Every structure is written in structure tokens, then in C-alpha cells.
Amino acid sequence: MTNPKQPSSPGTIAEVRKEESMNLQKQMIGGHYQALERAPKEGRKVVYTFVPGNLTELIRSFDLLPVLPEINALQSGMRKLSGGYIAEAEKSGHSEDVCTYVKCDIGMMKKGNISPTGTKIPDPDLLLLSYTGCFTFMKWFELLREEYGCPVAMLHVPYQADGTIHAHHRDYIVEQIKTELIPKLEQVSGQKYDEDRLKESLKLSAEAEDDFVHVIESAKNVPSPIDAYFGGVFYIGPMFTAFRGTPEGVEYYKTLCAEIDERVRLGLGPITPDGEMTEERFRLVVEGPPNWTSFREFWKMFYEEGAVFVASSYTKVGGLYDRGFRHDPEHPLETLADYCMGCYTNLGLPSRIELLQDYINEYKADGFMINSVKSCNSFSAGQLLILRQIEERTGVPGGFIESDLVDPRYFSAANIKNRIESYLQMLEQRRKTGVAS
């Protein structure tokens, strides 16, 4: 295939002009890790939790700092640190088949719990599991509880088997928040629950969520000004982790919106590690997380061929905002309950298939790809069924590749590149012969 012309600038993000939102996010992340390192000296307590269904607003309303182990793992993967951490965990007896996020986190802990930015992460004062749809999360926190001997708070979150949040499910979670979680947060923090403070935080969340949706839906433009998968993992960062419900989060998304709107106005494509993508040849929807250990190499396999992802399921693991959810400050505990139930991996396969089908139609995609991740059952279970159903319903051909989250042993660059190129060549041939999608 003929590659679209790329800029002659050197090929790393650090050498490409950084937009203000990128600098803002870097400052926010760095500042958060520094605050965590200072926490023990300043008498601040920390809560370990996960991205799906996380209760950042409630945690921060008690002046507690959130730590997200899977974010530490993926950041370690991007910095080429995860392989050593995984080896350390396996030396301690953890199976090769265990989720590599878990092994990376355990290995990082055994090597001093140094964050991806080089700062020390303090031990948890509370382990908060507010999404139980991933069984691995429960086993992960059992391991951490054994290591740290700290309190654990776990919400039992009903699965959305039919894609619907029922009132009795909401009430069930709210009761757990009131009787189990808030008392533990009060005990750990030494502060009483302040509903007015929580409401203010939720108001900021809703404001940022509006702008976030504006950004991800900008991919409906042709050309798309963003890559909603590889670029999307940066855009979801503040929303899905430690900055939802904060003024910094609101500022970030307002800045990002302005930048994306300008790209739309100028008819520009996404910014890649090699600069601006100048030709959009294929519009794709993708299912599954990306590979983090070879993130830039993986991305390059697509943008060199002029392929841009206009929608992805991975960027919905922290909430389906583009389907209408917003945190509601007028009903603080109820909206937290809905959020716990509303992440992508809490949906049954019929709901996931319907969502992906809608994305293909709404974003006018030429193709659909699955990146099947070896050690993530929350995503990989049922993906072949998803692939067949999407092809039957939309007529859009599917592609299938395999890698892993943060284990470099399971990224076969040559194999993946061959599959991608063959798939895109097939899309190109269909286009030339006039085969309808």
C-alpha cells in the first residue's frame, strides 16, 4: 500500500509541538504523584481504587488522595518498566496467565512502589473496590490486603445483563455507600461526610463531562481531528482517574475543546507521534484495550497507512458519557451508584454489540477491529462473537489482532503489522471494486 505523506519531523512526541492541553495534563499528573509522595509527611491519607466505577468525587470530598494501580501499570508499560516488574511478580509465584496489570503492580510494589514518574507511592490507608464486574479486581485487592494489612471497602455492583440500570439496583448500591463505604471513609480521614462539598465536586464533573463528549464526538467530522483510540487514551486520563470533579479537570477539558474545535475549523487530522496525519484513508472502530509496552509502534502501524480510529470501546471503561450519563449533583449518592454500574465492561455482550454497531453507523466507519488482549478476560471473553455479529449487522468487515496490556513478551510486531496491512489492503480492494460496507 502507498503510505500517506507524513511530516519530515523526527518521530517522537517529545519532538513534536505540544499543545497546551498536553502540557496541562503532564503538569496535573506530575503534581498528583508529587502530592502522593508528600502525603505521609503532610498527614494525608490515600485510597487505592480502580478506573471502572471509581468514586473520585466522594474520595476527594474527604481530602483523601486516589491511587489507581492499573494506571500505574499502564504508565509503567509505556515507560518500558513493566517487563521487569512482571518478572519480579512471577519469581514470587504469580502465574504467567494472571492479568499482567496485577503482576506489574505487585512487582512495582516489591521493588519499592516507585511511581512511573520516579516518586514514592505511599501505602494505602484504604482499598476501595467500587466495581466488581472484573473478578480479577477482587483477587488483586485480596493480594494487596495481605501485603498492606489495611482496611478494605467493597461495593457489590449489579451487572447490567439487559443493559438497563434498575431502581432496585441503584437503591442497593446507595445503601452500601451509606452504611459501608462512608463510615470507612470517615474513619480513615477523620472527617465527617459533607454532602454539600460532594455536590460541588459533582457539578464540576458534569461540566467537564460535557466538554469531554464534545471532544470524542468530534471524530464524526471528516477528516477526524482526533484518533479516538490512541489519542483517546490521553483524553480520557483526567476524566477517568484522579481529576474528575476538580477545577483542574474542568480547565483541561475546556482547553482541549478549544484546540479540537480549531482543528475542525482548519480541516486537520489527528496529531500523531510523527506529527500531523495529513491523509485520512480509513475510518475504523476498535474493540479492546491498546498494547502499552509498544504503544507508539502499535499506533504507527495504523497512521502510516492513513488509518484513524474514530470510536473505541476502551475509552468507555470509565463511563458511557456519550450515551448521556452525567454526574448529577442534585442526587449525589444515586448518581454515584449509576456511575458504578455504567462502565463498558459492566454491559452484557448484546449491549456491547449494539453500542459498537451504533458507533460504526454514527461515525461512518470503513472497518471494525478487535485487539484481543491475552490477560484481560473482561474484554476478550466473547470478542469473536462480537466480531461475527458486527459483520452480519453492518456489512463492515472485521479484523482481529492479538497482544497484551503490559507484558512485552506478547507483542509480536511483525505478526501484528502483517495482519493490519492485510486487513487494510482488503478494505482498499473492497473500495476499488465497489463492494458496499
Given for the second form:
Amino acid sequence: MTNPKQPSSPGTIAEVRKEESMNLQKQMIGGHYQALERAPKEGRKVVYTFVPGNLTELIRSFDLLPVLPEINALQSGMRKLSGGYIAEAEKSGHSEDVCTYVKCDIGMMKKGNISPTGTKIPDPDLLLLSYTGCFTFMKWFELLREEYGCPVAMLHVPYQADGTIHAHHRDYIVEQIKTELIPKLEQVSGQKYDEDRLKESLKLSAEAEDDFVHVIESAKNVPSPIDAYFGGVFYIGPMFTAFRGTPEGVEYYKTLCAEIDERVRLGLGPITPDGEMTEERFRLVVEGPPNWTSFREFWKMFYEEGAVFVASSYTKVGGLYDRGFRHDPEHPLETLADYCMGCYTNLGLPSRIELLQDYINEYKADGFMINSVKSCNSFSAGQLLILRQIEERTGVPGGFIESDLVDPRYFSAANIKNRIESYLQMLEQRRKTGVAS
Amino acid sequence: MRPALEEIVGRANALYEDLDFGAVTDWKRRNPGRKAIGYMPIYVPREIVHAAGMLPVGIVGGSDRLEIIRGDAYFQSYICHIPRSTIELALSGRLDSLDGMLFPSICDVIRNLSGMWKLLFPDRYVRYIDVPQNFDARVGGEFWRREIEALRDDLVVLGGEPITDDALNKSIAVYNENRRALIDLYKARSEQPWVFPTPELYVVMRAGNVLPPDEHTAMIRAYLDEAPREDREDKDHSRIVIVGTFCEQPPLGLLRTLERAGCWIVGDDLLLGNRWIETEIPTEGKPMENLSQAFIEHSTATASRYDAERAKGESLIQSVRDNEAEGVIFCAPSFCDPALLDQPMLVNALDREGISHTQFKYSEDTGQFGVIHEQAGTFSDSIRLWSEV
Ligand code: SF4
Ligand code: SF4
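May I ask for the structure of the form predicted in complex with the partner chain now, the form predicted on its own having been displayed?
Now the full complex is given, and it begins with the chain already shown.
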């Protein structure tokens, strides 16, 4: 169990603070989309890049604004816009078989690139292809390059097949940053690379990362004060997107930490869209991204049964901070290299399994669930073996659900609900009959 | 068929059909103590394996002849077919003759399969081969040299013998011969596709997955000599290039169907990894640097490779021009992200040039070709009609 940090005063503060962090995040995101909309008028340049291995600190050190197409896609999913965008992309020749994030983004672009909050997203001045943990990223930005005709900076990040960062892997990334990324960022921004500025930003990253880890590890408490999957996707928001290395990012995680500590102190469970979860009946670890088109409905299937996710792999796609990684301002380019290599989907299957196994033990989980999404080979290929191995190694039974990220055609609510219910019943049965988990 | 040709093609066919990799077992029997190393699509530097005195064995799934009993339990329905048949081959003991397996970076499925292999076969040698996507010699080239040196060092440990530069240079020379023979074969087919029908060319080429390279080169040369002696007539077929077949292989029946439907295949990306380096590699000097440089400077264009220099579709269009093709058939495995995401860009490039195209998907175990026959036939007719106008 973790100790609450900076204990707060009792009373209704928790409620007030809850809104504070949520509002803060909302303001930050809204402000970012507005800044993007103003960018062309103000002469600011825009860089599109991906969440895993995103080099936000580096991009921002050139006063450039990052856009993360995956975030636009998932937000479109949550706002029920993705189905139309995907149809648009398929109409223009994209296969029904491929990743729907890509199609959602292409469809959104064809419909004018209006952000999920209604603002216009400017065209990219540079596509920073952080090629980390997913081969589809390359195809995605090749497609965008065709559409926008803008330059691409490729950053190829070697895979951690054996769970080790090798010296030549790190050197390779650092060399690419020096010879490919920095020159292109300088060219687009018209500014010289400023290492001191980058270091300052990395210092802020590390500070926020400490607080972020404190938040996700709060789920070791019983009851857990957070849902580390459905709630977790909000907590990773600023860290995994445009706000790492910024004062707003630091502020956000400080506020969030205080709120969560307060919940721990009061022995409260997680907040759900229907209010606070009062009884924690099942503690689950989950592998795979959530479904976005029916996000609330999906979450509800768990919380109404008293099931809370105490750890998830999805919230590690932007870095494994809870396993000790911190951005290190003293070695700015090397730390960016290590960061890129350590993202969850860049890890070999044996490392992924070990991590999940550790989560089950450390977070005292009584169940393990995989949400296998059709879109994502990076996550999904091999998940059936992950399931077996986890069951064998921990004795915890696994549940398997299939859905998709943003394609509403692949979320079959009745089937999924059935599966979840029978899985949780089985867990309950085991508990009653005393079968060790 | 004349006996000499029948012997060559019959042998190639038998090798293709042998799901137990008997050729590998035979080789090991003839070379006691030597090891065999499997590799998956797309590209691995086979020269290094060869220089270690080992047999590189290309594994490209189980085609339509393998019954999948266990493999399906490892993969969801929306993942392509090659990983499940490959797992099936291994779990059924058919790959027991392999002492190791190399998984080059082509896509997330093969990448993750490398980890599955480690978990399922913990006592076998497994290596993921991360080919660079940066083609600057000082950056990607340097990385690649160190990556393949790591492979070499692994094989030294596995084989228990040093791999000398001399041995590497000799192996490079052996594979240069093989590359040259394949280039000649493709050129010959392009000139007279009725003399070198693709279903035949394919099995001859594929024999290289299990034969030692010098033996394979001899087979290609013999085929190049013998096929023209056969009395084969040109037909009123269209000339097409197929694209998308670089990893999971189409069943032989599909290639036959295309030809029966009136298409001469004059260009393709079948088993592309074996033709990845487009020139000869120097056989003197520092072999690891030469291998690395060849990759950086002379890699072929395909969906799994990032190309900062050339526009999308440029090399496909070049292939259409070089082979005097009249159209392109996109023929990709179902659920293959690299091939299917590449396709819209290639389609645009072809449209800009006014090159006709059609598309369909397959799986390596596709057994019904009626629809494909009809589609390819209509496509071929339409091309010929246009060329007459
Ligand atoms: S394949 Fe997976 S990781 Fe890659 S873009 Fe699609 S959803 Fe993201
Ligand atoms: S067929 Fe395509 S998706 Fe499947 S393993 Fe090969 S490259 Fe990957």
C-alpha cells in the first residue's frame, strides 16, 4: 500500500479538487486546440507525431505545436464521429482490414480536419514519424505525406526484443535525432536547437512523472481510489500528449496527486461517470487499449459489478514510468532515446508478460482481462499466448474480449456484457469455493 | 514435358510440397554437426548464416496444404494466416530440424511472433532482426553493421566456430551468383512469359528456401537452359505485374488461376526478401561493411521499407515500364496492414500514369479461385481491349 503524499485537509475538499484536476485538463486540452487553430494566423508551425515515443519536449523547445493524430481519432470515437470518418476512408479505397485509427484520421482530414472540440486543426508543417512500437505508424504518415506534401522526419526506434537497451540501439536513435530530427525541426521553426531549453523542459517532465507514478500506484491501496484503465486514460492525457515538460503539466499532476491522496485518506473508491464506486468486489489487471466508441457503456459493464481495474498495460504506451524511467535532463538526447525504446508496445512479448504478471502480484489482482482490438496488430498479435502464460504463471484466470478502438461495427455490446458477466461470476465462484487465485 | 525439364520442375515442386522440410533433414544428415537456421520474410543477410557453415531455411507459412490444428488457437480471426501456419509447422514438429529462427522486422505480427517463439521454444535460438529504416550510411548503416555483427557473434557461439572475413566474402560471392541467376530468370520470364510460366518460376525460386545456395543457383541455371527447349506457345494474354505478395505467399493455385484467366505475370514481389539487394555485393574488403552498405544503397522498394527519397509507386511504375506490363494486380493477404495500407498510395500513383489495375485479397490457404478467375479474366480482357483501341 502506498502512503498518501502531502495529506490534504478533510471535508468536501476531495469533491472540489476532483473537479479541479478535471477542469484543469479540460482547459489545457481546449487551450491547445485553440492555439492550434490560431497557429497559421500567428505564424506558428505545427508538427504531427505519435504518442509512443513522442518527443514533446524537443518539439516544444523549438516553439512548435504538437498534434497527435491518435488522440484526435480516439476523441472522435468518444464523440461518435469515427464511424462516419472510417466509412469516408473506406469509400476512398482503404481496406476494411486495416487499423481504424488511420482510417478515422484520413476520414477526418477529408471532412475538413475539424478537431473533436470543433476547432480547425492546421495542416502539418512537419510529420515527425516516431516509429516506435508500431509498424502501421509508417504507413499512416506516408499516407499523410501524400496528402499534405510536407516534409517527414523519420525516427526509427529499435524494438526491445530481448528486453535490453543495447548501446548501438541508443546510439542509433541519438544519431537520428542529431542528423535527421534537429535539422528538420530547425528548418521548420527557423530556430536553432537550444539544449538548455530542452534540459529545462526535461526537468519539468521528471517532476510530473514522479507525481504521475504516485497516481497510478495509488491503485495498490484497497480499495483502489482510481480505476487505472478507464480512469487511467484521463490521467495519462497530459503526460502522453502535448504537456509533458510544461509547467501546466506539472501543475496538473500536483493537483491530481492531492485529490487522489485525499481519496486514499478517506478510503474512497474510484469515481465513475455514475458517481463514486462504493464497493470494490473485483480487482482486475487489463491488457490492451479500451474501446472508445462505447467507452462509457464498456466501463459501466465493469463498475456496476464492482470491478475496478488496478493496473493496465495501455496506460504504459507512452512510457513505463512506474518501472523507474524518468527523463534525465543531464543526458537529454540519450534520455529521449531510452524513453522511445521503453514504451510498452516496443517491448518483446516476454517482457510484456512479466510486466503483467508483476502487476497481478503487486496490485493484488484477482482477475486478468484482455481487450483485444481488431485494429492493432502491435497489441493483439500474441495476446492469446499472453493469456495462457499469465494463467499458468499466476493461477489467476483470464478473460478475453474482442472489440475495436474506434470502429463502432466491432463493439457488440450484448456479447461483451455476457462475457464480462460470466467471467466475473466465475471469479466469484472461485472465491466462494476457495479456489486459490 | 521433356524429361530434363520435368526433373527440374518435379524436384522443385516436391520441395514446395514437402511440409516436413525433408531437404533440410537430408542436408543435416549429409553435414553432421551442422546447424540449420530458419528465417521469416522479409530480409535477412543469409550470407552470414551460410558463412557460419549453417543452412539458411526460408519459412513462409504452410500454404494451402497444411491443416491448421493448433495454430488457430494462437491468433484472433483478424490476423493474417502466415503466423498461424508457421506456429502450426513448429508445434507439429515439422521445424524440429531448425536450430534457430530469425524474425526480421517487417510488421507487428512477425515482430510479436518472435516473442511467441521465445516463449514456446525456450531452448531454441531466436533472434529478432531489426532492419534499419534510416538509410544514411553513417546512421542507419552503422546501426545495421552493428546489428548484423551481433547476429554473427551469436552464430559463432551457436556453431562453436569462428566466422572469418574470408568465409563471409566467399558466402557473399555464392549469393551474388544466386542473385544473378534470379535476375536472369526474371528477365527471361519478362521476355517470354509463356516459356517460363510463373507457377513454375515460383517453385524453382522457392526451392532456394531449403536448398544450399549453390545448389539452388545450379537449379535455376538448369531451368533457364531447359525451359526454352520445351515447345511452348505464346498466347493472347495481357502482361501484368502483381504486388502485395512479399510475405504471406499466395497458393500456387492462385498463380495458375491468373495465367489461366489470361494474365502473364511479368513482374512480382513474391519471396521478395531473396531478391532484396538489387546488385552484387563486393567480395573483397570488409564483408560486414559491404553487407551493410549494400542494404543501405541497394535495397528494393516495398511496403515494409521506408523510402524518404523516392515517391510512392515510383518503383512499381518502373517495374511496369521495364517489363512492358499493361496493368497491375494488387494481390495482398487479408489483414496485411503493410500491403493494404500501401495500396491506396500505389493506386494513386498508377492512376496518375494511366496504368490499369485491379485488386483482390487472398489467404495462403485460399482454395476457391472462381471469383478471382472471373475478375482477372475481365481485367485482362479490358486491358487488351484498350490496347487495341
Ligand atoms: S496499429 Fe495499433 S499502435 Fe499502430 S496506429 Fe493502429 S492502433 Fe495505434
Ligand atoms: S502477411 Fe502482412 S501482416 Fe501478415 S505477417 Fe506478413 S507482412 Fe505481416
